[in-house]
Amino acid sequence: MKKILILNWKMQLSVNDSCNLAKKIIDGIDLEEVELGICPDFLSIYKISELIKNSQLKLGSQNTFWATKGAYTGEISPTFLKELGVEFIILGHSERRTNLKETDEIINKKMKTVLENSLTPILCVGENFEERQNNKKDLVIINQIRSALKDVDLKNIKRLIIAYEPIWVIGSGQAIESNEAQETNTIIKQTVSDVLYNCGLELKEKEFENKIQILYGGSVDSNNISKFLKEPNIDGVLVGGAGIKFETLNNLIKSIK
C-alpha cells in the first residue's frame, strides 16, 4: 500500500496562499508513491476541492462538528463538508484538546458522526510532557482510542487513520526516534483490535490493515520522514509546519521516495 501523507495546514495559510500552493502541488510534485491528503481551513475547502477534483490530491478538513444539521452557529456539517469533496476528518488534535477544550465525549460523538456519514476519521492521540515524564504514556493513549471508540457502530467501517503525535514535540522541531513511534504505534494497533473484538469483530490480519492505517506526526521533516516510514507500524505521517511551503513539501515527498 502507498504510504499516507497528511497535511494539517493549520491557521497557516490565506485562501490564496493555500490555492498557491495546491496548484504548485498539482504541477510540480509526483503522487504515485504516495497518499496525499491536504487539511486547509475551512474558508478554502470550496476553491481548493475545485482546483484538485482531476488530481490525485485529496481533500480533508481539520475539523467539524457532531451533527449533521441543526441550530449551532458557528459550526459546520460534515455531510457540507462531504458534499465539497471532503475525505478525512482531523478529530482530536491536540491543539482542540488543550485550545478549546475538546474532551474525550466530544471526539466521540465526532467519530460517531463522521464514520455514520462515510468518511474518514483522522483520530490524534498523544501525551503532553508530564504525563510522559509520569510514565503514563501508553495509559493516555489507550483511554483516548477507548473513549473516541466508544459505541461506536464498527461493523461496516471502511477506512480509519489513527496518528500519534506526542504533544510535547509538536512544533519543536525535536520529533521522537522512529523506534519508540514503532512501539507506540504498535500499542495504539492492539487496542484498536481489542476494541473490534470486544464488539464481536475479529478481523483477518490482511483485512485489519487495509482498514486501519496508523500515522505519526511531530516536528516530522525530509531529515526523518524516511526512518519513520521504514518501521513496519507506520503507515505514513501527519505533518504540520513542513506542508505549508511547496520546497519544504516537495523535499519530503523525495525522501519518501
Contents of the next structure:
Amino acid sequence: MKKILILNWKMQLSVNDSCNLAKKIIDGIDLEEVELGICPDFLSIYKISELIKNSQLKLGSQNTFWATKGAYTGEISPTFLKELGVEFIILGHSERRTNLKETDEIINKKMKTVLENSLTPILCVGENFEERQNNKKDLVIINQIRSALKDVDLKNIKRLIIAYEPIWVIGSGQAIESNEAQETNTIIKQTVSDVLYNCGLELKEKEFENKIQILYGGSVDSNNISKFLKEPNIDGVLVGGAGIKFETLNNLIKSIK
Ligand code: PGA
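I've shown you the form predicted on its own. Could you give me the structure of the form predicted together with 2-phosphoglycolic acid (PGA)?
Next comes the full complex, and the chain you just saw is listed first.
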C-alpha cells in the first residue's frame, strides 16, 4: 500500500498561491509512489478542483459543517465539497479545537455526516503539553477517538484516517521520536479495533489496513519523514509547514524514496 501524505495548507496561501503550488506539484512531483492529498482553504478548492481533475493529486478540505444543507450562515456543506471532487475532510484539528472551541460532540456530528456521504474523515487526535506531563496522553487520545466514533453507523465506514498529532509539536520545528509515534499509533489502532468490535464489526488484518489508516503529524520535514514512514503502524503523515512551498515539499517527497 502506498504511503499517504496529506498537506494541510491551513490559512497560509492565497487562491493564486494555492493554484500555483498545485500546478507545480502536478508538473514536478512523481505521484506514483505516494498517495498525495492537498487540503487548501475553502476559497481555493473550486479552482484547484478544476486544475487537478486529470491528475493523481487528491483533494481534501480542512473542515466542514455537520449538516448537508439548510439555514447555516457561513458554513460549508460536505456534499457541496464532494461535488467539487473533495475526498478527504480533516476533522478535529487541534487549531479548531482550541481557536474555534470545537468539542468532541461537534466532531462526532461532523464525523457522522462525513461518513454518511462516503467521504473520508481525517480525524486529528493528540495531547497538549500539560496532558503529556501528567501522563494523560493515552487517555486523552482514546477518549477523543471513542467520542468521535460514538454511535457511528459502521456500514458507512468505507475509509477512515486518524492522524496522531501531539499538539505541542505542531509548527514547532521539533517532531517527536518516530518510535514514540509508532507506540501511540499502535494504541490508536487498538482503540479503533475495540470500538469496531464492540459494535459488532471484527476486521481481519488486511481489511483493517484497507479501511483504516493511521498517520503521524507535527513538524514532519525532509530530515525526519523517512523515519516515521519506516514504522509499521505509521501509514503516512499529515504535513503543515513543510507542505506550503514547492522546494520543501519536493525535498520531503524525495527523502521518502
Ligand atoms: P506542522 O503542522 O507540520 O507545521 O507541524 C501539522 C498540522 O498542523 O497538521
